[in-house]
Each structure stands twice: as C-alpha cells, then as structure tokens.
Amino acid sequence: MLKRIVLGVIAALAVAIVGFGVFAWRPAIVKIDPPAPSAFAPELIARGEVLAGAGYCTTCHTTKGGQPFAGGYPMKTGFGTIYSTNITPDAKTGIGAWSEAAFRRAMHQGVARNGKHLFPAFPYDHFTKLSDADVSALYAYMMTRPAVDAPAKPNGVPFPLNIRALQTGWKLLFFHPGRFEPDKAKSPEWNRGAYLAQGVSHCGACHTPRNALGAEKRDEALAGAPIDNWIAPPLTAANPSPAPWDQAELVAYLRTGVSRYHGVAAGPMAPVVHDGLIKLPDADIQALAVYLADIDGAADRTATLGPALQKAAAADRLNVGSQTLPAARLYTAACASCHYNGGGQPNPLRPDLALNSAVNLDDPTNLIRVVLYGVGAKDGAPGVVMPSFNRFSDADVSALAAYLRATRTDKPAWPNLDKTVAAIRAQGK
C-alpha cells in the first residue's frame, strides 16, 4: 500500500512538472541578419532616441566606463546580483540577430528571441504597457546604434532561482500583460504624463516598495523604495517634504534636476533627470508634471507652501549669533556658508534644509550619503558641487544629522544614527 501512494507521488510530480516544462515552453524566434541602418527611417530613429532617454536606456544598459548599450551594468537584488546585457546590433553578443518580432516580444512579454524566461530586473512589467508604435521605434533606434562585441556576464542568481522557466511562476502571480489604457476621466496631458511614467519611464521600479519575491507592490504604488544604497522619495502625498511638489517644481526637478524647494536630483535620480529625462520635449516634461503632481495630491496641498516656507526662514537663522551646540558649530562651520538663504524665498542654489525630502525622510539614507560623499559637478545644479565630507568622523555625521533633524523638522529622531553613518561609509560610494 504505501509502496503504492509512494509511487503515486511519483507520478503525480513527474506529471506537474512536465505539466509546468510544457507551460513555460515558449519557443525561440528565428535569427536575422542585423539590418541595415537605411532600412529604418530616419524619423523613426529619432523618435526611438527619445524613447530610449525616457526608459534610461544607457544608464541601465552601460557599466561605468564601457561602451554605450555594451550591457554588464550590476543591478544588486535580494536574490542576488543581475547584469543588464548587450543591447546593441551585434550579432554574436548583442540583439543583432533578432527580428523586431522578437524584440516586441521581449519587451510586451519578458521573453529573450531563445525562447528564455527574463528576470524582471528588466521592467517588462513597465514596458508591456508601450505601444507597438513606440516599440517599434525603440527597434530602429536600438539596431542602429554602433555594434560592441561584448558578452553577458554570468549572473549571481544562485539554483535553483537561476531557472528561467520558473520565472513563469512569478509571472502568474504578479505580471499583468498589456498596453497602457488612458483613463478617460483624465485630460489627454494626463494620459500622456501616465503612459510616460506607467511605461517606459518606469517610475514604480524605483519609488515602489517589493515584496518578498521581488514584485512590485501595486497596493503601495510609488509610496517610495530602497534603490542602489539609496532611498527613492514617495511619489505620493506620502512624501514628507513641507512644501508640495506642485507640477511648477516638478517640471524645474525633471527639466533640470533643480527645485526650488526640494533640493537636486542626486544618486539615482541624477542620471534619470540629466542622461534620460533630458531627451524628452518639453510637451512630455509637463505632462509626467501634471500626472505625478496628480497623483501627490500637490492642488490639495497649496495652502501649507506659505506656513513651510516662513518655518524654514525661521530655522535657518538658528546659525545666527550665539551657539552651544557642537553639532550647531559643526553646522555653521561646514554648511551654513552654502545653505544660508537669509529668509524669503531660498535660493535653489542654495538648497533649504528644511524643506529637502533628505531631512524629512523617515529614513537618513539620503541625507548621510549626500554628507559622506557630496554631489557632483554632474548631479544636480550644472556645474555647483556639494563637496565631499567624508574625513567627519563617523560621531561627526551622526551628531550633524541629528542636528538638523531636530531642528529643522517637526518629525522624530532618527534611532541608531552612528550605525547607520558607519554602515553607509561601509557600502562606500
């Protein structure tokens, strides 16, 4: 008898799992010589250039000091680390052998031209939503860029999580196919700003929270993330910054990576505002303007600017006359000369503490980084650096930090300052 059940289960497993073989199967699509650039009209190229700025292309897609598009960028993950791979027409080591049915299908359905499950490091989850228009137009720009010869490096996803075909699993529970659908509530400018950020932007890769398994966690849509030692801000009323990222701040931040209010774009956000977001017509910047202001609830919020404004006015004359805090010396010594703003309205140049979401955020991440490491000429306003402070002691970061927190908020202390300042100079710049 339980020879009999123990043969059951058996056959049981060997039928599921054939069962799930044949499930995942998909077939492999047919290699084509790389086209020729003439076959792709000019204007369709650069309709792609533009595509691939707004889906940060190069930035995910290039390692530091390798060719464009050459691929072995590292992106970490809790299962491990993935390299983005070679997207450029070559044939052997690129996408030069596939067909734009290929292609389409990579990016509508996570699916590689050999048939091989993607890892959702590749937001397929994002880029179903494009339209085969645009898809198409990505195809044009991509095959026409300069082939490099540069194979894929060997991923540190360990077994058995490394098998493509599970990737099937994952996508029954969390990937939905298909193109972006405009709310018909909503204005044209608003569906535009939504298939923007929905597709090939990708907002919610980075300023969405991940469950255990990696997937995005659509309850939490763009309610804020850890990204590459970072922390990406919520998109949402969520965020704490005092003044309302209104679609005015919004269009400065992603025009140029400046806010009057909120500081520059810094981090991960740097090269999305100053590699990719650069490459998109004005008419587009507004658009995301009018969709995320939308969705931060900025017009409900119109009201606090004022009060936000005359608080932060009064913090930042603390660093005037008598101090007897070590942490307030420090303050004045080192940052007051660059973040002084002598009341009205602050100088974007001279970003106000008070109001950066990197003093606000429940998390000091951004803000002892920042310290640590500075900004460079690329990151943020073209040109001004924020110099490097990373010689401060650790004690020295964490008493600054904790300055600043109390009085330059309303929100409570950051617990555990000194590990946290010793394990971000850890993971190093």
Second form
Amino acid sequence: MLKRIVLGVIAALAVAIVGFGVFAWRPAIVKIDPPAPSAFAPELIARGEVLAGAGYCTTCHTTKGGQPFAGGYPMKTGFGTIYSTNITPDAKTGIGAWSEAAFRRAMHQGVARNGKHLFPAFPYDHFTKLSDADVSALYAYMMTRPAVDAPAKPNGVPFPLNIRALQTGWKLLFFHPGRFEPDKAKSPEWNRGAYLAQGVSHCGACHTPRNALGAEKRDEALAGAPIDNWIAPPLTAANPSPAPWDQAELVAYLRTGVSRYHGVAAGPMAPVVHDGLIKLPDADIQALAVYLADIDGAADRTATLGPALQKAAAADRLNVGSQTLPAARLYTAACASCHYNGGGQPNPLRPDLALNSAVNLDDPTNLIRVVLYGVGAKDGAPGVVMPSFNRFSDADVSALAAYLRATRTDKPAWPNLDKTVAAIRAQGK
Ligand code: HEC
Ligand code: HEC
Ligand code: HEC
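Switch over from the form predicted on its own to the form predicted in complex with ligand HEC, please.
Full complex below, order starting with the chain above.
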C-alpha cells in the first residue's frame, strides 16, 4: 500500500516536472544576418533614440568608461549580481542575429532569442506595456548602433536560482504581460504620462517596494523603496515633503534635475534625469508631471505651500548669529553659508533643507549619503557642487542629521543614527 502511494507521488511529481518543463519551454527564434542600417527609416531610428533615453537603456547596458550598450554593468540584487548583456548589433556577442520578433519577445515577455527566460533585473515587467510600434522603433535604433564585440559576463547568481526555467514560476506569480490600457476617464495627456511612467521609464522599478521574491508590490505602487543604497521617496500622497509635488515642480525636477521647493536629483535619480529623460520632448515631461501630480494628490495640498515656506524661513533664522548647541554650531559653520535662504523664495541651487525629502523621509539614508559624499557637478543641478564632508566623524554627521531633523521638521527623531552613519560610510560611494 505504502509502496503504491510512494509510486503514485513519484509519478505525480514526474508529471508535474514534465508539465512545468513544457510550460516553461520557449522555442529559439531562428538567427538572421544582421540587417543593414539602411533597412530602417531615419524617422523610426530617431523615435527609437527618444525611447531608449526614456528607458535608460544606456545606463544599465554600459559600464563605466565602456562602449555604449556593450553590457557588463553589474546589478546587485538580493539574489546575487546580474550583469547586463551586450545589446549592440554584434552577431556573435550582441543581438545582431535577433529578428524583430525575437527582440519583441524579449521586451514583451522577458525571453531571449535562444528561448531562455531573462531575469527581471531587466525591467521587462514594465517594457511589456510598450506598444508594438514603439518596440519597432527601439529595434531600429538598437540595430543601427555600432556593433561591439563583448561577450557576456557570467552572473553571480547561486544554484538553484540560476536555473532560468525557474523564472517561469516567478512569471506565473508576478508577471502581468500585456500592452498599456488607457484609462478612458482620464485625459490623453494623463494617459501619455501613465504610459511612459509605467512602461518604458519604469519609475516603479525604483520607487515601488518589492516583496521577498523581488517583485514589485502592485498594491503599493510608487510608495517609496530602498534602491542601490539610496531611498527612492514615495511619489504618492505619502511623499514627506512639506511642499506638495505639483505639476510645475515635477516638470522642473524631471526636466532640469532641480525643484526650488524640494531639492535636486542626486544618486540613482541623477542619470534618470540627465542621461534618460533629457531625450524626451517637453510635451512628454509635461505628461509625466500631469500623471504624477494626480497620483500624489498635489491639488489637495496646494494650500500647504505658503505655510511650509514660512516655516522653512523661520528655521533658517535659527542659524544666524552665535550658537551654543554643538550641532547648531557645526551646521552654522559647515552648511548655513550655502543653505541659508532668509525668507522669500528659496534659492533653487541651494536646496532649502526644511523642504528637502532627505530631511523629511522616515529613513535618514539620503541625507547621510549627501553629507558624506556630496553631490557631483554632473548630478543635481549641472555645474553646481555640494561638497563632501567625508572627513566629519560619524558622531558629527549623526549629530548634524539629528539637529536638522529636530529643527527643520516636526517628525520623530531618527533612531540609531550613529550606527546608520557608520554603515553608510562602510558601503562607500
Ligand atoms: C535596470 C537595468 C536595465 C535597463 C534600464 C534596461 N536593461 Fe536590458 N537588460 C538588463 C539586464 C540585467 C539584462 C540581462 C538579463 C538576464 O541575463 O537575464 C538585460 C537584457 C536585455 C536584453 C536581452 C539580451 C540578451 O542577450 O539576452 C535586451 C534585448 C535588452 N535588455 C534591451 C534593453 C532595452 C532596449 C532597454 C531600454 C529600453 C533596456 N534593455 C533597459 C538590464 C536593463
Ligand atoms: C534607478 C532608480 C530610479 C528610477 C528609475 C526613478 N527614480 Fe526617481 N528617485 C530615485 C532616487 C534614489 C531618488 C532620491 C534622489 C535624491 O534624494 O536626490 C528619486 C527621487 C525622485 C523624486 C524626488 C522625490 C522627493 O520627494 O524628493 C521624484 C519626483 C522622482 N524621483 C520621480 C521619478 C519619476 C517620475 C521616475 C520615472 C520617470 C523616476 N523617478 C524613476 C530613484 C529612481
Ligand atoms: C559650498 C556650498 C554648500 C555647502 C557648504 C553645503 N551645501 Fe548642501 N548643497 C549645496 C548645493 C549647491 C546643493 C545642490 C547640489 C546640486 O544641485 O548638484 C546642495 C544639496 C544639498 C542637499 C540636497 C540633496 C538632494 O538630493 O536634494 C542636502 C540634504 C544638503 N545639501 C545638505 C547639506 C548639509 C547638511 C551641509 C553641511 C554639512 C551642506 N549641505 C553644506 C551646497 C552646499
């Protein structure tokens, strides 16, 4: 009897494994000879260039100082390091032998030409929303880039997670393939913004929290999340800035990297703005802002702007004249000369810290990173630099952060600041 049950279980398992194998299996798509660049219309290539910017393909597919799109850029995930691949039209090491159908399947379904499942570090869970026409434009752009001979780097994903067929399970649970569906109740501009944000520009890949298996939590879209040792703040009504992120400030920030009422795009947000969104026409930036200002409920918060500016100006006046508290002295000596606004409109090139998310978030990471490592000339407002205070002791940085939190916000103190500063220093820049 027992033997029969065991045999039955084994048989059932075998059927399940075979069934899973059949389910997970995707055919290879036959190789082609790389198409001649002249096969693509210049207008199509130009549209593809805009979309490649909007999708930050260069940022993830290029190493520091490496050839554009040749891959090898390391992405640290909770499951090991995954390297991006060569997406230049090199026939041997790139995607030169990929037909448009193979490219489309990769973008829409996360399956490589040879039939292997791709890891979601490649944000195909967003690219699946791209229209067929936009995928064609991206294909035209990629196939007309200079081909680079650059073999893929082996991934640092441990067994069994490196079994690509297992990605089918992940897809079954978390992947929702399908093109973008416009919301008919909203304006065409809103829908254009939603199409870009949810699709090619994948804002949620950084701003949406992920579950234990690394999938974005759909019911917490854009609710803020840790990414690459930074915090991507919430883009919902839960955004902690005392001034609302309205359409005008979103346009300014996404277009130039600076919002006078908030701060600058530093860390992983800097390449999003300066290498990616820069390719988008103003109308698309405007559409993104229309969509996001609706999501964060800016209209309900406009009345908070005036009081927030007054409070910020009052906090700045704390650091005029001589100080007794050591942290206040440190701030007056090290920071106030640049960050003082003295009432009226804040100077956009020197963020007002009372209004800045780094000081208002529940997590002090962004503030500590900016103080320890500064903001380079390429990030934030181009050509402007926030100096690094790396030589300050952990205790000094921690005291400064606690002081700013206490005097610039009415939010609870950050716990364990000393430890957090030490940990962020250990991570390095
Ligand atoms: C967030 C980082 C990231 C961004 C942004 C990104 N990619 Fe990738 N991409 C990857 C990674 C990582 C892989 C490798 C995945 C794997 O090995 O399973 C990859 C793989 C691919 C592949 C499959 C190539 C192959 O050889 O299997 C294609 C095609 C591709 N990306 C195209 C693009 C295009 C086009 C864009 C811009 C619209 C883009 N990617 C943006 C990270 C990214
Ligand atoms: C690669 C990760 C990444 C992607 C992709 C990304 N962001 Fe960000 N974003 C961040 C990080 C990190 C910050 C914090 C930067 C800082 O403090 O200077 C940020 C900050 C912001 C802020 C400022 C929030 C505040 O309260 O200060 C806005 C607005 C924003 N992002 C919008 C977007 C939009 C819109 C998109 C998509 C078009 C997007 N982001 C895509 C990582 C990302
Ligand atoms: C020499 C002038 C200068 C000094 C001194 C200075 N800052 Fe800055 N700070 C800047 C500038 C300029 C920016 C904007 C950087 C950019 O756009 O590239 C900035 C940006 C910031 C930001 C915003 C980052 C963001 O993502 O929005 C914070 C927070 C900050 N500084 C905190 C401090 C603190 C704390 C001190 C003192 C330890 C300090 N700064 C000292 C000039 C300065």
